[in-house]
Structures are given as C-alpha cells and as structure tokens.
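Only one chain comes next, encoded as structure tokens, the form predicted on its own.
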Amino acid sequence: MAEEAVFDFIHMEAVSYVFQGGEKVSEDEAVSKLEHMGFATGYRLVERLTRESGRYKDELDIMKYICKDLWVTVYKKQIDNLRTNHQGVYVLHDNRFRLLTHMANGKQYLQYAPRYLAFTCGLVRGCLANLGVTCVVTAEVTHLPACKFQIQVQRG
C-alpha cells in the first residue's frame, strides 16, 4: 500500500514539475517530456518483468500481458476491458484509472487529464517497443476517472 502512495506522489510531482518547473515550455512539449519519461521507464521495466518468461506467440498475447500482468504490477488492478478490431488497433478501458482518481468525478478537471495520462501512454509504448511491437499510444477521457488507451500498431 505504501508503494502505491509513493508512486502516485512521484507521478503527481513529475507532472507538476514538467508543467510548472523553471523552464517555460508549451503544453505539447511538456506532454512529450512526460511521454518520453514513461517510454524509458516502460522499456526498462518490461525487460525486468519478462526476463524469466517465454516469448509471446502473437500480438494479442502481448496485449493480454499488458492488460493483466503489467497493469497489476504498476496500477494494482487489471484493465477492465480489452477490445480489438484484429487489424492492429487495440483499446484498453480502465473504468477507474488510479492516476485520475485524485481528480473530481465528472467533467470539472477534464482538460487536465492528458497531463496525467502522458506518462502511462509512454509506459505502454515503451513496454511494447521492448517486446517488438512498434505502435502509437493515445489516451482519451470522457468522464473522470475512466479512460481509454488506444494502441495503433505500426506495420511494415
């Protein structure tokens, strides 16, 4: 339980520092910095988590790993729903995303949600990159604290 609070606090402070730190950067540059931090973390983390496991046989197995094992390790719960169109698009639904629960329910702080999702988008992209899946990860929030992460696999 204590490590959850530490992770949440560090995440909030990282977001605060990037957006309100000494340098004046645009919203896009700040989100990009957080996404890059998440990518580096995810790339290293999945290397440690999967070093003793076998290879995944296909893309869907990798996505299931992200939804179950990785999400439990980082966010202490599984993804609520995984959907795919079987053409390289996966949508991960989290009905109560832990990093958004500190915000009010409803739409009051909806405009700030992308700041708190950028690190996780990078984390997922970094994990997938290390597992051999090149992709673009985006997040969408319509009602706090629920969110969707869309993974668009890059082919070719």
Contents of the next structure:
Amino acid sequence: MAEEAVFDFIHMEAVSYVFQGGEKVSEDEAVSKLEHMGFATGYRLVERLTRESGRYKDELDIMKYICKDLWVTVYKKQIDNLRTNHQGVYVLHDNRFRLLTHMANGKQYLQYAPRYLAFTCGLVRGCLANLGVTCVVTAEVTHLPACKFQIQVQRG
Amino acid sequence: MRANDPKKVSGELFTLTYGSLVAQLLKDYENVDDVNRQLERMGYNIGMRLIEDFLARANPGRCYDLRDTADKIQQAFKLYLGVSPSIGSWSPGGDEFSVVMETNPMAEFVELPEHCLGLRYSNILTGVIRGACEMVQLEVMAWFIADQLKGDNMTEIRVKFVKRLEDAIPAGED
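Now show me the form predicted together with the partner chain; what you just gave was the form predicted on its own.
The next block holds the full complex; its first chain is the one shown before.
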C-alpha cells in the first residue's frame, strides 16, 4: 500500500490551501492554521500509537520515543540527532526531512521551507501534549532538505 | 492487534490528517457547500499528481474502454487506501458506473454532527478521480450517491464518462 504518498499529497494540499489567495494571506495566520491541524492530528495519533506501550520513565524517554518510533511511523526514518541542555530544551536534527525532499536542494526555495514544517511542529506539540508534556515547538531550516526542531518544555 | 501493526497505524495518520483538514475547512467556510467544493478542488489537484505516481508504481498499461478504466480505479483504491471497492451498476450505455466501498477508511473515526449533514466528508475522492482521469485524456464526472456517514449501508461513488480530451497543441506549433 502506498499510504505514505497519500499523506504527502494531503499535506501539500493543506499547505497550498492555507496560502491560497497569494499576497493577501497573512503568513502568521496561515502557519497557525497548519500548526493547529498538526496539533489535532498528533494529539489523536499518539493516543493510538502508544495504546499498548508502558509508561515512559521521564521526559527524555518521551523525547526518544518521538525521535524513534513516532518519526519512523510518520516520516519513515529516525531523527538523526537529539540534543538537550537537560533544562527542558531539546533539539531534533533531521538531515533529510521527508516533507522537504520534494523541494530542490540548496537556497533557492529556502524562504518557503518553513511552510512545510509548521504542520510537523504542531504534530510534535500535539503528541507531547497528549503524553503530558506542555511545550513550544519551533523549526528552522538552514540547508534543504535538512532541518531542526526545537522543543522548549514549559514548566510550572 | 491493530495498534501493533505499523502499516495500519500509518494509514491512520492519513485518516487523522484528513480529518484535521476537513475540520479546518469547516471553521473557515460558513457554508458546507463551499467546503464540499473546496474538498473536490483539492482532490482534483491531488489526482493530477497522483496519476503519475500510480503509473510509476503499478505500471497499469493502456485502457481500451471504460471497463478497463474502472478496473484501474479499483486497483488505485486498493493501492492508496487499502480497500477493495467493487465496481458495478453499469448504465445501459456503458458510460457510467459505481465504485462501492463496504468500509470507507477516510471516515473511520468520523461522525457527522447535526449541523453538518450537508457535508460530503469524503468529497476529495471525487476530485481525485476527476483529476487523475483528466491527465489521461478522459473527462469524467464523479459524485457521491451513498455515504455511510449519512446512514447508508455502503459508500458509493458514481462515475460518468463525459468525453475524450484531445491533446491541445499550442497555437503555432502544428
């Protein structure tokens, strides 16, 4: 079954939908819609994925779950590198992020790349919210198709 | 055991993503007819690209009549949605048929609330069929005639052949 292609197509249409209307669309509003769709998807998805697994022992354990199992399910590969300052900031490096591989490498379309990361930021935030971690997720691209996601856990 | 089957779960990823998209459209548009139209248009865009993926993956060969085309559509449903719909209810002229699904994977976790009864939740599928056929020179119409979300006991899409499209040659190149 070729369901990963279907996900890619739906995602592309979601991105093009929120930006339809061209110049008039506010970038912030469009990105926030994508983020919201990602959140709703991640929140529900993780509930189904983790139904049979045991409790994660700590925050780092949850992050490892995101980097390995979740990433493989959604993006067909693991996160290449996970770094943390042990104070609630986690940085996930993906050297070949699936949703960016449809775009040309290099700098030409760099300015459009964040549009293709917003859904995933929401997805990660939704997954973590359902696992009991409240956080802010942001993403950054320096060189297509590599990118990094930063998770800042909110405490208190 | 479904939760442990990664294939099944990544199918759910697409189902859930689609659900979030439809929810967003319902928030953005006041009128469900506009949502239905927008879903069809998205499907059309997807179909235009999906056909290429389908030709590359399945290598389906040439269609000689609409029955061949119907078989290919059935094959594509299996490939992309993991369901095997049945093809039937041919019109006497052989230009119209139904694609019938016993279960609709797109609508697996869905219930329509009362104020959305006019919503054709899976309308994206009709657009995909139209877009994909157009790229292989077939103009078709596709629409839902039965939907399990509305209490029917199966989901049925009607497809009607309109005409064959001729390759349009740009002016001055003939």
